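Taking the form predicted on its own, here's one chain by itself in structure tokens.
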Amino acid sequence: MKYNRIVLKLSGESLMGSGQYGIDPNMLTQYAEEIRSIKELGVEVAIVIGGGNIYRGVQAEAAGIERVQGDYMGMLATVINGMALQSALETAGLYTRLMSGIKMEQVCEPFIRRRAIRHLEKGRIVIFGAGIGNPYFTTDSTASLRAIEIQADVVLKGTRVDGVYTADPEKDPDATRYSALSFQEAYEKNLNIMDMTAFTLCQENNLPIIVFDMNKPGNLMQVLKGESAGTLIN
């Protein structure tokens, strides 16, 4: 196995299948499914998911939410959907714990780094909640941190798409994909692959990003052997 602890960023639109917004029950299913197969080959998991199928902080402002109040919003919206993971896991026969970044000690642990690390030695999947805990840093940027403090050997992006490509290929017929970016190559380019602190996160620690696509079955676990199913920016 070429990475032995990952952080899995998973978006909360993913979960919508194919809905307009909310939870589809078939998606958790998937999900715990795939992560069930490499959990089984030894490999350390932990997860963050975004909310963006509940609550977006940035559409907040259009509502006349001010921006801090939507991001906390959106903070607790990742909560929701953590639940919703952590449930689907363990009706799959997965051991997980759910950290959150804001105390809400009946539904979550709070994030402390060493007692993270501990849960991933035990073999316990591990869901990172609300964000780092404060407005302004995108799920992206709690995914880099997370990686970094629990020491992950990469940081694998699940989206809908199968990697980075030269252009939008759901617009463009002629966008083709890079097997392989370095982070300098993926600046000069403005591919949007992560916030940009998130990504100058990733860059400054050395932290490989795999973007790969989730949602076709098999996938994460091609990624995890090291074949070739996204793009890897190192």
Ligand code: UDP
Second form
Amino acid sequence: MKYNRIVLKLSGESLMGSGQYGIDPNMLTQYAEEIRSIKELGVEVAIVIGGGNIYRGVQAEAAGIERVQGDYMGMLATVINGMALQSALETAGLYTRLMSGIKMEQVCEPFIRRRAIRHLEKGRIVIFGAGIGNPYFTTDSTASLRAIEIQADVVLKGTRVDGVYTADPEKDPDATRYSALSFQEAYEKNLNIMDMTAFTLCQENNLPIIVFDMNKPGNLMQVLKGESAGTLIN
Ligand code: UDP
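Follow the form predicted on its own with the form predicted in complex with uridine-5'-diphosphate, if you could.
Complete assembly follows, chain above in first position.
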């Protein structure tokens, strides 16, 4: 196996499935099965989940809520998603721990780096909720930062498309997919793979990113085995 310890980034929106808001239980089950399949390969799995299906800080200002307040609301949304995912993973027979960037003792553990690593070594899936616990960041940045902290081998960014394209493949029929890119190329071409904070953290710490289609059954496993398409940025 090329990667022994991974951070899987899932957006909150991906949990909506075909809905407009919230959590689609079918998506949870589907993701839990995908994750179970790679766990069986012996890979150590940490997950960062977004909150965009429930709340985003940028929405707040339009609603007359102060940005920082909105960001905390967004972070709490990621904990709700984390709890839902934890539950689905446990139903699939996996051992999990939810660790939060904001203390909420009755619900989950606080994020403690050494403890997170220990959970992974023991075969538990660690879900990082509440982002990094600070406003003005995103869960993409959380994925990059946590991956560096726990010395993961790669960040896998699950999306609806199977990689990074020359143009938006949902709009431009001539768009072609990159199989691999350097950080520099991605930056120069303005490819918007992650926000700049997240992207730069990966670049500066030589942490590769793989963008892949999380919704295609079996694909996560194939990506990890190096059998499937996706775009590798390194
Ligand atoms: N957020 C934050 N700090 C963090 C992570 C998240 O303030 O470290 C807030 C931010 O408002 C963001 C929201 O939580 O809009 C939800 O996260 P994100 O937008 O990254 O979720 P995704 O787009 O992946 O669903």
